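The chain below stands alone and is given as structure tokens, in the form predicted on its own.
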Amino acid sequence: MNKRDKLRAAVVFLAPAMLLYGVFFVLPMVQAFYVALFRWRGVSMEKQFVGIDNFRTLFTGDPVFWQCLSHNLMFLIVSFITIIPLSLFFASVLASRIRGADVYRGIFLFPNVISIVAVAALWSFIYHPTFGILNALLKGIGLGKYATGWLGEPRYALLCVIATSIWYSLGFYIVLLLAGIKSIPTYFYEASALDGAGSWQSFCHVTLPLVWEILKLAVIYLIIHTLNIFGLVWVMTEGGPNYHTETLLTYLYRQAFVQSNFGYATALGVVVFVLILGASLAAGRLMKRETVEF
């Protein structure tokens, strides 16, 4: 088979993959764009095209957009200082074969099977102010001064939302971390055992190394996990008190399907796309090193 013909063959292969792709998610953001140059309701047929105002409305002249991009910050800041430690931690932990580690890895993971609705639930009414466990607990430790209305204080709001945030997300990157470890042959740590390397040497030299890339992936799907909530913040606040955990995505809900401003909310959006892309892309270069190949 010639040049050509390969060419020919690949295209044949790709083109139903490519169309729905183009379908599906190319032209939707084309769309997109071409959205947020209009003042738009969402509902009339009728558009009326402001250029790059919703833009500039966005960055000049609304205060609460970078409220809740700081809010999206500290999401990711607070998230990725306790979630990457802790699921390289926990996943060493259970490759060194540790006793019950499946079921170590089930308890793990179990949040994640939970619908976000569910998890969202259930920790309002743990950080509830009259009957929730958490107010409970204090009290039953003599810490009752403590006990506090957690998700109607704006000192506590967005705290309390991002350590449900964590619990959720965590069991995830311990099980791919999980698997990035046990994919190491053994006979890297042989041969540092060997060389006199102890636990925390053959971690910095042989396990982290060789998990790069893995490590490298799990810092993009936080980047865009925290910079994408939505539905646990929504169910949890609604983005309150006073503003204090509304989100990029909360914000951009409540600007097209509660104020019907569907031009600016798609403004929002197009922005949104743009930090996720830029973040990850710049993860992605400052985390980019030499590829260990075995």
The other form holds:
Amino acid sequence: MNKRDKLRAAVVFLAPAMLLYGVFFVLPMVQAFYVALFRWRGVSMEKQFVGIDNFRTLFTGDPVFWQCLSHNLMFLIVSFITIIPLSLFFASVLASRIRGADVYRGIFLFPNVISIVAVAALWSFIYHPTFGILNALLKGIGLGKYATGWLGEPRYALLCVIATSIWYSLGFYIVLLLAGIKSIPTYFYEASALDGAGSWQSFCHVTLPLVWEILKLAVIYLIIHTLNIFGLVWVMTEGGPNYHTETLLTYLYRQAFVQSNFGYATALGVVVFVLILGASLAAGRLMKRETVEF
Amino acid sequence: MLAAICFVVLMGCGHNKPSASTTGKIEIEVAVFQGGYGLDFFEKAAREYEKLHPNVRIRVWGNPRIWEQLRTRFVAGDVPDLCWPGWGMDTWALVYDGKVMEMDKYLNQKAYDQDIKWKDTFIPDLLEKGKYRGRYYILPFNNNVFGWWYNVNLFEKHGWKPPKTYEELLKLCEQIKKTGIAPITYQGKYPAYMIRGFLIPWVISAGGLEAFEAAQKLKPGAWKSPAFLKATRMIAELRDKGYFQKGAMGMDHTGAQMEFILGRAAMIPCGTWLRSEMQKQIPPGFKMAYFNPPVLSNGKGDPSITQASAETWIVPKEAKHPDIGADFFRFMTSLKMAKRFVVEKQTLMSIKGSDQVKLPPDLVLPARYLRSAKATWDAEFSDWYKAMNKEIEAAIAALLAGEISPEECCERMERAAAQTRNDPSIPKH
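The form predicted on its own done, now the form predicted together with its partner chain:
Let's see the whole complex now, leading with the same chain.
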């Protein structure tokens, strides 16, 4: 097969995928930037060009947008400080050939195989004010005075949803990092042990640098996941009570499909897109390190 | 998400079906929201209509999220000839964009089986709701009455009586609370229930129907008028005295209704769909009954005023056979068919006299309240001004959660109303 044939084969094999990707992903995306410049109810072709008005309203005249943004950031920060250390910890423990590691790995990954809607419904029952396990548990251990309405309480609602999201996604990050750790050749650990390194030292000086690239991936994925959070919130609280759990995407959905502001919602979508892109690039740059080859 | 929206738009294109079938008959398409009532009634009606009009074939289809398909069809301009777009469709947006047929010429025709005009067969308040700038667009079909329900078994056991006045309600709640049962629960995740069940009835009681109408018409200051202040204070009083079920704020509609059915709460605001919605969960022997929300004993509003709303249908402007679509709807709202719908589907209808059948026990009282009401109301603002409605829902949720005072709640609602009032891009009613 000469070079030319190879090229032809590549084009033939790639074309259908590229075409589908282009028509159903790239094209709508480009179109979104255009739609964001209109006032459009989304029920007919009646559109009115308003320039950057949608963006101006979003940034200067819409307190709910900033509220949503702060909730997403809260999601990101809490998830970051819990998921990254926890998943690193569990991944290292599971990698160290403890008995039943496969079973634990299965347990951690389990939430990930349940549909997000089922997870949301399940946790709504856990938080349920009258027959939820959480309140029953609190009462059982004598902390009954802390029993409350959880998802209906302005103070706790967001944290409750975040906790569910962490429970749901932790397993994914553990498995991701576990794969990274498992691929580190054991002789690095043997060498560091010979040099007298304890398990903490070998974690810091062998494991961490060698899974850094995977960790970077995990952080970027975390950013995308938390800024894009939708299903869980929508099923558990629909953004309530009083916007306390409203996120960028639940707000986008509400604007588009409930309030028939498709233009405005699309502008919000463009902002979320730019936000995620920016945050991911920033994270990638902040975590830049010399890659260790092995 | 961004991609999804545009995907939806793209999907709308290239959807075109021939409207005449091969047999030479005129085929019309009827798209129906498939909720608790199913499709069978409409299919049977279609077969009967076809017998009367042999040249017409009616294709009835539906699903529980029909608005998602209809939205793209409307954008593409390829629409059914008659539809019940369901609760998820912003039907007024369709009217504003000129996508809904004016129904006046059809409404002035003779009714299907009575010697009066078609439009005179409807309960007038329900028909008027669909009017915009002097013309009829949105037509009512089945009709819901919204008020409070009490657990008859519990009330009989303890010798309680459903309260007629707010003052009686306070006394009763104190008694109920002592038994460890929550006096009132509500569907906290969806504040529309609290607005229809607590806020508006008490606004009307305190300030008369005109206080509420002024608010719906966005008159400056109406949302923080003394009537609204009084109503929000009444809600705050029940909240502070602990008469609402703890945690109700975090429950969805079926969750709160479950609490009511299980007897953990004695009363709940809900519409006449309550039994059909909870049919599978209701234990044998459970009895409940409807009553109008208790009003102030010295209130300005007439105590007989009742809330009535309707499920609505439209004939799309770009329909291929709008005349047949409208005529089929005229057939389905004939007195005979309306009565049959009431009996088969256990709901009320917006056709006068359709309740003159053997009503299911839960509907007897709502029908009686409706018939003896001096006036009816509906939270129409929630359909007209969606953004304002969301703000008002948030304000009521904040009030019930104890985050804000009645005064702050009214201020916030008034601000939302002012924003809608001053936005020229929002068509006004």
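The term rigid core refers to the maximal set of C-alpha atoms that superpose within 1.5 Å between the two forms. Positions refer to the first chain, counted from 1. This one's a predicted model, so the numbers in the text were calculated from it and none came from an experiment.
Novice: Spell out whether the Cα of residue 11 moves at least 2 Å between these two forms when the two forms are superposed on their rigid core.
Specialist: Yes.
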